[in-house]
Each structure stands twice: as C-alpha cells, then as structure tokens.
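Heads up, the chain below is alone and in the form predicted on its own; it's given as structure tokens.
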Amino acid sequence: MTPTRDKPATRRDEAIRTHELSKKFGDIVAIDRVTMTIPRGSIFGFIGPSGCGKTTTMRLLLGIYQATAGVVEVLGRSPDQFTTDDRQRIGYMPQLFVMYPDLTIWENLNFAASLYGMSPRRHKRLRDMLELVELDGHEHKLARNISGGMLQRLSLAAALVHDPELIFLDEPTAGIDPVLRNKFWEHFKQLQSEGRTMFITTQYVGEAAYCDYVGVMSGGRLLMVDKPGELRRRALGGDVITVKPARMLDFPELRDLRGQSFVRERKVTINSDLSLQLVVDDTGTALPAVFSWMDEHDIGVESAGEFNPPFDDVFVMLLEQERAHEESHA
C-alpha cells in the first residue's frame, strides 16, 4: 500500500519500497505480502497489536532477517547488498537494549559513535545527545545500574549519534514519561525538517497523529497506509460534527435532518447528553449548513464543532471494520 501523494513518486523520492514482502519462520507466516512505499523526508508510524509483525518488518528492512519472498529496497538498495557507507546512512534503535551493561553511559555512546567512523573529536556531539535524552550528569553510571527508561534513552542517543539519513526506531518512547516523550517527538520533527526520514513503531497509538503516514498492521498483514486524518475519516465514515441543540429534536425534525444533503448516508445519532453526531463529507462546508438548518427550524445551538476521537479509538474501529469485512467474506 502506498501513501497518498500529490504527485506520482519516483524511485529517487522513495526511502523505502517493498512489494509482496513475506517472511516465514518454519511453517509460521510472520509477514504476509506487505507492499508499501515510504517517501523520503517523511515520518512513517507503524502501529498494530503486540506480535503483529512490526518488529519483524523492520528487521527485514534492515537486513537483519532475509525475506522469504518479495522485494525490499531501502535507500535504493536491497538490504543484503548494503555497503559500509549505506549502513552509516542508517540509524537503528532496537526494542531491547543491546549495548554493554559493564560500560558507562558515556563509554557506550562513545563506542556507538566509533562504530560509525565518527571523528575522534566528537565530544560535543555526544554531549548534545546526552542532553537531548536527559542523561547529562549520569554519564559515569554503568549501564547495568540504570533504570529501564534510562536504558531506552541511551539506546535512542546511540541510534542518532552519527546523524543518520534514515532512522529506524522500534518503540522509542516505551517507558518514557509524557513530558520527555513530547520532547522526543519535537526532536523527531526537527530531524524531519532537516530532511531525515523516520520509520517508527510505537505502542502508543495516539502518537500516530504526529506522523505523516501511518501503517496499520495486524496478523502479519499490512491493512492500510494513509495519512492520520484519512484513517480517522475511514474509521468514522467521513468527518463527524457534534451539535448540542438548545432543545431536543422531535421525530419529524430528526427525520428531516437525516435527509439533508450534507449528511452522509442519513447518519445522525443521539448521544446520552442529547447532543447530535452527524457524519458529513467535509466539516468546513457542513457546519454552516447545520447552523442554517437549525435556524430555519427555530432550534438554538449551544455548541457545535468537529468530533476528533483519540487515535486509540480510531485504531480499534479500523481493526473492528477489518474483522467484520473478513467475516463477511469468509
């Protein structure tokens, strides 16, 4: 599945491309025919239930796993043909801590920098990374003596220390407090503004709203790829307006409202607080029409606006829709 773009993509525009990418472990299908294209300079969020194949897909893109079938290209090259220079253009933060527990925070970060051939005069870069992840002042602590959250932050610093062009982050904000999590996303956005491409898996579904494109994974299959707003529209059936009238509508009024051209498929529901939810094509044009209809029927409006449910709810709705679709075609 390919993100919606304003113009056709060329290979030069693509950071990642897969076609029918599959991976089996014995008789178990872990990844089932995943097809996607991720533009350079974008933030791609990968969401899905635990065990659905997000990490396996990332490892295929990095060349850690070999594909059973299909095509995969990263920065224009198959991962099994990566050169040393190619790998230096890529940063990777794995889900689990893979650095050295008997080295200090500073020694671990310095070692990671040396692996990428960074200049010995890299002191300032290391200091900047420690400040970003709020580990400055802790650099002399052994990795085995710090908390899980601090290990997570050290792993992120190691993935970014060599200033890579393409960055793979496997649940980078897991176990991080909300304030620091927001700081990380601000930095991710800054990296994007500098031309970096980011491929991020996350257990916090709400973080999908920060991404340019979101891939929804379930059971080893990529269900869809789209912009966050379009995924919300897909889950809800369109834009949704919530209107709180000054009085309850009677049945003829409700029937008439459902029949208006700005209401999609007659979808008007009444909430427990007697507010109305209307599914419409576009909030910008439908909202004035709603006010006009209310005014014509002498119904005051206490409040009105667009309904944007949390992305957690959107994700659940998308999975439920996919499950219902599969059952209807079984």
Second form
Amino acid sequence: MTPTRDKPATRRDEAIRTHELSKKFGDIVAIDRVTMTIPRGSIFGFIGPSGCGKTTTMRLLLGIYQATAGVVEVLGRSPDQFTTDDRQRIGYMPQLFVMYPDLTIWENLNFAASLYGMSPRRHKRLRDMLELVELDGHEHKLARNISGGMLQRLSLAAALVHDPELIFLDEPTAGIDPVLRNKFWEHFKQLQSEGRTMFITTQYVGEAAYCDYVGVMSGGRLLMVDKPGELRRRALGGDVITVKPARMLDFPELRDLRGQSFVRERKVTINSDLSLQLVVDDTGTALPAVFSWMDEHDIGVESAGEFNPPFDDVFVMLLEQERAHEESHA
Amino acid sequence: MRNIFQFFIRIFAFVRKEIIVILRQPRLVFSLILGPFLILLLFGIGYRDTPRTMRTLFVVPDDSPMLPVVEQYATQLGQQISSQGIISDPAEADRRLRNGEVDLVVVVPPDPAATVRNNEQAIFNLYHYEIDPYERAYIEILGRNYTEEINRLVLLNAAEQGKVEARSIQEQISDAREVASTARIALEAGNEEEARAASQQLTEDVGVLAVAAGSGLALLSGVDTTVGAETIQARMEAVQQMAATLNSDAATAERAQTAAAVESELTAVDSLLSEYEELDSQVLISPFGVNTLSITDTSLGPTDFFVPAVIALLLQHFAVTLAGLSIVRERQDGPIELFRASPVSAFQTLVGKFISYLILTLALGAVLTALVVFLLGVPMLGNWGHYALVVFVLLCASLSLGFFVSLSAKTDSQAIQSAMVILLASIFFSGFFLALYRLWGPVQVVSWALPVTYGINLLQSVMLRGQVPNIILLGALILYALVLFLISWWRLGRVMARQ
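In place of the form predicted on its own, the structure of the form predicted together with the partner chain is requested.
Whole complex next, starting from this chain.
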C-alpha cells in the first residue's frame, strides 16, 4: 500500500519500501502481506490496536527479524545486507526501556553514542540531547532511580544521539505528559524539516494528525496508508459540515436538502442539539451552497463550519468499516 | 581510518560499561576480594595438622594374663590412643561405642602366649563406628601402628632380658677364663695333675656356658641377627670342642697352646657380649629407620599447598560467573535488541566484555595474590612473570568458558546454576583435594575440560616448586581459551543475527 498522493518519484526518494512483506512465528501470521512505500523526509505514523503487528513490522524494517516472505528495502537496501554505515544512518527507540539501570543517564547516553561510533568529542551533542528531552540536570541519576517517563525520554535521546537519517520510534510518547509530548512532536517536525525520515508507532491515535502519512494496521494487515485528512474523509465518507439552523427544518425541507448536489449520498443527519451534519465532497465549495440553500428557504444560520472529529473516533470508524467490509465479504 | 577508530570506540563502550556496572556494586567488589582472602585466612588459622586422638576402651577378660600388660601399656601407646579404661564386658564396650562415648574398642587376645605357642598370631580386634572412609583408613593405619608398637614393646622386653642373660654369661666366661688360665699355667709348668683337674673343670664350665648362651641369647637371636648372637653361640661351641682336647693325650705343649686359644676365644666372646650390652635396646629391635626429605627449596604447610589451588579455583569461578551472567542478561533485559539494530558486531561486543572482565579479574587476582603471599606468608618460589602469565591464560580460558555458559543459558538463574555446577565439578575433578591419578582415566576428560585443572597444576609448579610453567599445559590452556572464544563468538553472532 502506497500513500495515495505524493508518490515518490524514484526509488532514491523512498526511505522504506515493502512489498507483500510477511512474517510468521510458527503457524501464527504476525504480519500479512504488508505493502507500503514511505518517502524520504516524511513522518510516517503507524497506528493500530495493541498486538496488531506494529512493532513486528518495525523490527522487520530494522533487520531484527527476518521476513518470512516478501520484499523489504530500507534506505535502498535490504536489511539482510545492511552495512555498518547503513546502520549508523538509522536510529531506533524500542518500546520498552532496554538500557542499563545501573548506569547513570549520562553513562547510558554515552554508551549509546559509543555503539554508533561517535567521536569522543561528543560532549556537547550529549548535552543538547539531554536538554531536548528535558533530562539536563539529572545526568548523574542512576536509570534505576528515575521515573518511567524519564526512562522513555532517555531512550529517545539515545535513539537520536548519533543524528540518524532514518528514525524508528516505537511509541516514543507513551508515558510522557502532554506538554512534553507536544515538544517531542515539535522536535520531530524539526527533524523532518532537516530531511530526516521518521517511522513512528503510537498508541495516541490523535498524534496521527502530526504525521504526513498514517498507516492503519489491524490483525497483522495494513488496512490503509494515507494522509491524516484523507483518512478522516474515508472514515466519514467525505468532508463533514455542521450547520446550526435558527429553526428546526420540516420534513419537506429536510428531504429537499438531502437531494441537493453538494450533499453526498443524501447524508444529512440531525444531532441531538438539532444541528445538521452534512457529508459533502469538499467543504470549501459546499459551505457557500449550504448558506445559499438556507437563505432560499428563509432559514437563519446560527453557526456553521467543518466538523473535525478526533482521530480516535476516526480510527474506530475505520476499523468498524473494515470489520463490516470483511463481514460482508464473508 | 575512521572505521578502525569507530571499531575501537564500540569495543571500549563495552569495556567501560561493564567496569562501571561492576564497580558500582561495592559490596560485590568487597566480597570478591575480601571473601576469598578471609576463607583462606580462616583455613590457615583453623587447619590443624595433628592426628586425631581416639578415645579408646580396652576389653580384657578378668583372668587374662594380658591384663597387667594392658594396664601397664594402655597409657603409653602414643597421643592417638587416649585410654578410657579397661573393662571385661564386650557388650558394654559395644554399647559405649554405639553411644559415641568412645571412638575405639580394643579387644585384647585373652591368652596371646598360648596362641603364639600354637604358631598363630594373637589378634587384637579394633572396633569403631566410623562412616567416613578417610576416618576408617585412619583407624586401620592406627591399628597397624598400634600392633607394631605392641610388638616393639615385646621385642624391647626380650632385648632387655637378653642383656641381663648376657651379663650373667659374662660372669661365667670370666670364671671359665680363669680356669683356662690355670690349666695353661699348669701345663706350661708341667704340672700334669693340676692341668688335668683344671681342664676337667674348664670342659664342664664351657659346656654349661654353651647351654646358657644357647638359651639366654636365643632371645637376642630372635631380636636381631646382626649383633652376632649366632656368632657367640658358634664360638662357644668351638670353645667347647677345644676344651675337650685339653683332656686328650696330646703333647703338653700342644694342650697349653689350646688352653691359651680357649682363653683368647673366651676373651673375644666376652668382648662381643660387652658390645651387645652397650647397644641401645631401641636400636637393637629397630635397626632401620626412615627419613623422608623433600628436594623443594622450602618446607610447605597444608595451607601453602592449597593456596595456589584455591586461587585458581576462585579466579575461575569469578570469571565464569561474571561472563556467564553478562550475555544472558543482555538477552533477558533487552539491550541485545539495541545491539541488533546498531552497527555493533558480535565480535566487538564479546571482545569489549572480555577485556573488561579480564581487567577486573586480573586486578582481583593481583590483590588476592598479594594478600596471600605478603600477609599469609605463602611461599612464592617461582618467577612473578611466569605466575602472571599463568593467571592471565587461566582467566582467558575461564572467561571463554563463562561466555559459552552465558550463550547456552536462557535465564540468569540458569547461568548461575551452570557456574555452580562448574564450581562443584572443579572441586571434585580438578585435583583440588583429590589427586588426578585417583580418578578413572575416562573421567579425567571432565578434569581436563576445566581450566582450573591446568591452573592448579601450573600455579603449584610456579609458586611451590619455582618451576617454569609446563609448556604443554600452558599451550593446551591457550588453545582451550581460543577455541571456546571462537565458539562463543560464532554463537553470539547467531544470537545477534536476524531472527
């Protein structure tokens, strides 16, 4: 599955490409024919319920797991053939803290820097990373004595310390307070602006909005990959406009509204507060038409605007649609 | 150039990390150094190289002629026998032995003289309640020593008795010599009648003497043949024959010459008897002794002997435990996932850990050695360079074994168990307290599969004999370290490879 738009022009523009990528553990299919292409310089968000195969996919891309079938290319090379230089271009933050509780924050970060062969003159870089994750001032604390959130930040700093080109982050914001989470995403955006590619799994579906592309995974299958706005449209069937009329529409008026060309598939619903929700092709063109129709019917408009449901709801809608689709096929 | 630099940076990452993690546990470091030293110190202070004293009860029937003998000698049988009394009831002795009131019951033969007269040995039965094979062997040796002591006392008595008899014979010899002198003078003076009377007297005296020597010195003959008891007897028989010729019809001059010869011979026998009497009875009954001498340059106590083995065993154990836990923990706690995704290789990981543990265990070995040599005074007869070389190779081999263990274990408790099994095997099979020749050949394969077996051999020869390390043993240990390291490298490569 490829992002619907902004398709990479050439292979050189691709950071990650998979085709029919599958992974089995014994008889259990963990990843089922995943096909996707992620352009360089993008932020790719990977969402899906727990155990759906996000981490396994990430490990396949990192070369930690070997694919059972299919093709995978990362930075233009199969993980089978990664060289030391290739691995130095990649950063990885695992889902759980896997560093050393008996080392201090500084020592852990220093160790991670050494693993990537960073020069001994890396002191400033380490300081900057600690500052980014707001661990400066805590350098000498043993990892065993810091909170879960701090461990998470230390892991993130360790993944970014060698300034990688392609960054895999497995739930980097789990356990992080909302303020710092926003700061992380600002930094991710900045890394993106510097040309870095990021592959991020997250349990906060709302964070999908920060991504350039979002992959939705369920049961080991990649259901769809698209831009966040497109995913919302898919979930809702188009753009959604909410209009609060000054009075309640009668039945003929409602029937007429449903029949208007700017309304998709006659989708007009009445909310509990008597506001109307209309599914349209494009908010920009539909909204003036709505105002015009209201005016023609002498109905005042108290408020109107585009309806943007939270991504959590979008995600649930998408999964429900997929389930319904599967059931209808079954 | 940059790649080579990065290669060493990655190795050094592990060296530094492992050293920090271990040094951050002061209790561990303290127990690693002080623990073994205290064990050695306690062993040195506590070990007593004195034979065990057996609380011994003698069982002698009331009417046995041995009763006074046992009463006399029960307290004179050396430090190992502590007499707890003499009783006549074997059942009571058995009860006291079973109750642990005594360690040994000696049942004395009731009438040894009668038994010996029947041409049989009189047997002392020693009963004990020991289950330890070494204690059993000790009692068997004690029993042998005990009967040897009894036999020695019997011989000592015989020797003393022989000396008394010899003194009596000497008095008779003196009388006979005077008679021979009288006979010779009478013959020389031509006094045939007096000469005949004296010769007659001499013949009788010499006859009595021969019998006395035959019976009295028979004891001496039984004690030892080297002092000439049989010579005396033979000479007395010769004197008897010469004395008989004095009564013959031979020429007077010839008979006078014979009387002089008898006189001379009796003087010689007298001299022999004096020589015999002057001999120490102890020497007489045990003319041969034994003196064992070591050609090593120093005298070694039991602690000295065990110290090189303990050092080898402890160093192997530390190295195996440290290395044994290292990789299994990386796998169990998750860092291996980071390594898989990073540019670090299995070789860099293993070498980094190897160097860090080698530094730590070498430092530990140095401190331990300094303590035992300079504080406990254990001798170091060899070259310090040779000693360091042996310790270095032993640690390399032990670390390789530890990594092998670590890569075979699934959890750290499995790794610890494996390290303990290796320790146990090392105690039994390495020659630590049981010489290797006591093990059946095929079982010695286990011995030579343990670095400590080589280590004990090499350290003992360097420390206690001052020798150059055996090149074959050292070479075998180097090969052992190399092979296990290569196997561990290959296995870690598989662990870090894609799954």
